[in-house]
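Taking the form predicted on its own, here's one chain by itself in C-alpha cells.
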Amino acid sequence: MPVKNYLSLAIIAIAITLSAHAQSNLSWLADPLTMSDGSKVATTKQWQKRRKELLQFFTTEMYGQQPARPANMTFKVFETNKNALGGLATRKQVTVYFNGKTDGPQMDILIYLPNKVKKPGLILQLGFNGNQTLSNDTAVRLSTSWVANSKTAINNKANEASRGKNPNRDVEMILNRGYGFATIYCGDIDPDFDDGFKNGVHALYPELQGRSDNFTTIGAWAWGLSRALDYMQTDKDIDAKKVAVFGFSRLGKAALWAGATDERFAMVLSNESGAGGVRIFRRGKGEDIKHLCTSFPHWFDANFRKYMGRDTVLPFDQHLVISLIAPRPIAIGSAEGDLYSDPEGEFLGGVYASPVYKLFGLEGLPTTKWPGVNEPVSGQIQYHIRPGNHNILTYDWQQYLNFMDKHFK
C-alpha cells in the first residue's frame, strides 16, 4: 500500500480516536434530574428543589455571589421623546442609582418603544462602549463610564466621535416587528477589566471580595439587567412579564446567568456566547476555562480557577446552566465560522438541557442532530446557526424575533 494511503488510514483512524474520546467525555456529563445524593428528579416540584441545588452550585463554583436589590436604589426618566427615529418610537433615558445617590454608582437605560404597540414586551440586553455607540442619535447620553482607548476614547473616555460606531442597524427591525429595545453599556455596571473589584458596583460590597465566591463581572453585569428589569416593572408603557434578556459574546455569558438566576426574565437569547455561556466544556474545543482564568480573571469568582487543565473531566457543565431557565423559552445561535465558541458545543448545551423541559410537558430541542447551516430548529429551545463569524448580524435577530413571536404572541 502506499506510503500516502498510510498516512490517510492513520488520519482517520485518528480522527476517529478523537470523536470517540469526545463522545466518552459526553456520556460521562452530569444529569440534570439527577440530584446530588443521587435520588431521581420525577416531578415539576421536585425540580424546584434541584433548581435550587444547582443555582447554589454554580454561585459558589463558578459565577459568585450576588447582593440583593438595594434597598435605597432609585430611577430618574431623564428625557423622553415621543417623535424619535422618524416618528417610529418613544425614545426613553433612565438613570439607575444603585444606591440612590446621584454621585454613587449608577447606569443609563436607552430604551426605545414602539410607537404602533400599546405596551409591548422588549429584548433588554447590555452592550459595549456606551449607548451612544448604538446610533448617530445625538440626543443618546454620552457615556461617562471607563471605556478602553481607542480612536473615540481618550483617557478611557467616550468622546462625540464615538456615537454610531457600534450600530445596531436592526433596531428600527426590531420595533416594526412590535418590539421594544432596550440597552445598557456594560462598563456602567462594571468595567470590562481587573481592577480588584474596586469600581463599578463591587465599590458598593466589599463584603463579597476577598472570598473565594466573591462577586464577579459576570456576576455582576446579570445582576444590574435585574435592576434594569426592577425600573421596568414599575414603567407603565412596557409589558414586564415579556422581558427577553439578550446578550452577544462575554455579555451573552452574563444574558445567560441573569436568566438563570431571575426568573422574572421570560426568554433568554444566547448569540455566541461559547465557554462560560452555553458550551459544553467537555468537548474540549474552543476557549478553554484557563484561558478564561487568566485572560480575564475578574469574569468569574476565585473557586473557579481550580478547574484550570479539568475542561474534559468537569464533573459539571453548561447545560445545567441552561436548564435553570427552564420551563422559559430559550434560543441559542451560533456562528459557523466561529470556531472560538465552538459552535457544535453550543448546539450540544442546549441537547442536553432539554431533558429538563420534557419535564414540564414541553420539546426542549427538537433534535439531537446538528443543524445545517441556516437550517434552525425551535421548542421551547431554539437553535440556528449561520455562516460569517463571530458578531451579531440581521440573520440572528430575525431569528430571535421568531422566537419571540412564537413564545410572545
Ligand code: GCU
Contents of the next structure:
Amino acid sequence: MPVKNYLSLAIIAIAITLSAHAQSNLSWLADPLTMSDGSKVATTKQWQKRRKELLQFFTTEMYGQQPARPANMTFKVFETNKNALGGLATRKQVTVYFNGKTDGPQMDILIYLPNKVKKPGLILQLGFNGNQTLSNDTAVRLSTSWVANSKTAINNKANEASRGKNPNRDVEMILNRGYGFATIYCGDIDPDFDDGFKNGVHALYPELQGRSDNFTTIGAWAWGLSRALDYMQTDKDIDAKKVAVFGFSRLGKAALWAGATDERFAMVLSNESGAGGVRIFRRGKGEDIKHLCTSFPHWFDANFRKYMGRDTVLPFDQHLVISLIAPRPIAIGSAEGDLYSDPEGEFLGGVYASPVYKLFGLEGLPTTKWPGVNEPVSGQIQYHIRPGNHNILTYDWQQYLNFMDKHFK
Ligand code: GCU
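The block above covers the form predicted on its own; next, return the form predicted in complex with the ligand.
Let's see the whole complex now, leading with the same chain.
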C-alpha cells in the first residue's frame, strides 16, 4: 500500500478513537435514576428521595446554600396603572424589602398584565441593567442599584439615558398572547461583580460566607426570583400557579437553578444558559469550569473550584439539574452561532434528563437526534435552535409562548 494510503488509514483510526472517546465521555454520565448508594429509582416516590440527594449535592458542590424566605420581608405596590402600553396592559411596580427595612437591600418588580385576560399566568424574567432598560415607558422607576459603568451609567448609577437600552420589543406580543410579563433586575439582588459577597442580599447573611458551600451570586439571583414569586402569590390579579421563570445566558443559569430549587415555578424557560446552565460539561466543548470559576469567581461556590480542569471526567453533570425540574415543563433555547454555550450540549442536557420524565409517564424530549435550525421539538422538555448568535430574539419568545400555550391553556 502506498505511504499516502497508510497515512489516511492512520488519520481515520485516530478520528474513530477520538470520537469513541467523546462518546465514552457521555456514556459515563451519571444516571439520574441511580441513587449514590447504587440503588435504582423505579417509582416517583423513590425519585423524591433521589431528588433530595441531588438537590443537596448541587447546593453543596456548585450553586451554594440559600437562606430561607426572610420572615420580616415586606412588599410595597408603589404604582398601579390600568392604562399602560396604550391600554393593552395594567402596569404594577412593587418593591420587595428583603429585611423589611426601607433602607435595606431591596428589589423592584415591574409587572405588565394583559387587560383582556383575568388573572393571567406570566413570564418572570431575571433581567440585566435595570427594569427601565426594558422599554421607553417613562413611568418605570429608574434603578438606583449598582450597574456597570457605560454611557448610560456614571459612577455605577443608571441615568435617564438608560431607558430602553436593553429592550424587549416582544412584551406586547407576549401580552397579546394572553400572558403577563414581569421583570426584576439581577443587580437589585446582587451586583454582578466579585466583592467578597459584601453587597446585595449577601450583606444580610454573613454566616453563609467563609464556607465551601457559600451563598453565591447565581444562588442569590435564583433566591431573588423565588422572592418575586412570593409577592406574586399575594397578588390576586396573577395566577401564581402559572409562572414561567425565564433567564438568558448567566441569568438563564440562575433561572434554571430557581426552577430546580423552587417547585412553585410551574415552568422553566432557559435561553442559551450554556456552561453551568443546561449544557453537558463532559463534552468538553465551549466554556469550561476553569473559565467560569476564574472569570466569575462569585457565581459558584468555593467547592466548585475543585472541578476546574476536570470537565470531561466530571462525576455529575447538568442533566441532573434539569431533572430536578421534572415533571414540570422546561424549554431550552439555543442559537447556532452561540458555540461558546455549546448548543448540542444544551440539547443533550435535555436528552439525558428525559428518563426522569419517563418515570412520571411523560415524554421528556421526543427525540435523541439533535434537530436542525428552526425545527423545534416539544415534549415535556422542549428544544429549539435558531440561526444567529447569543441573544434573545422574537423567534425565541414565540417558541416559549407556544410551550406556555401547550401547558398552561
Ligand atoms: C460570559 C460567560 C457565560 C455567560 C455569558 C453571559 O460569556 O462566560 O457563562 O453565559 O457571559 O451571561 O452573557
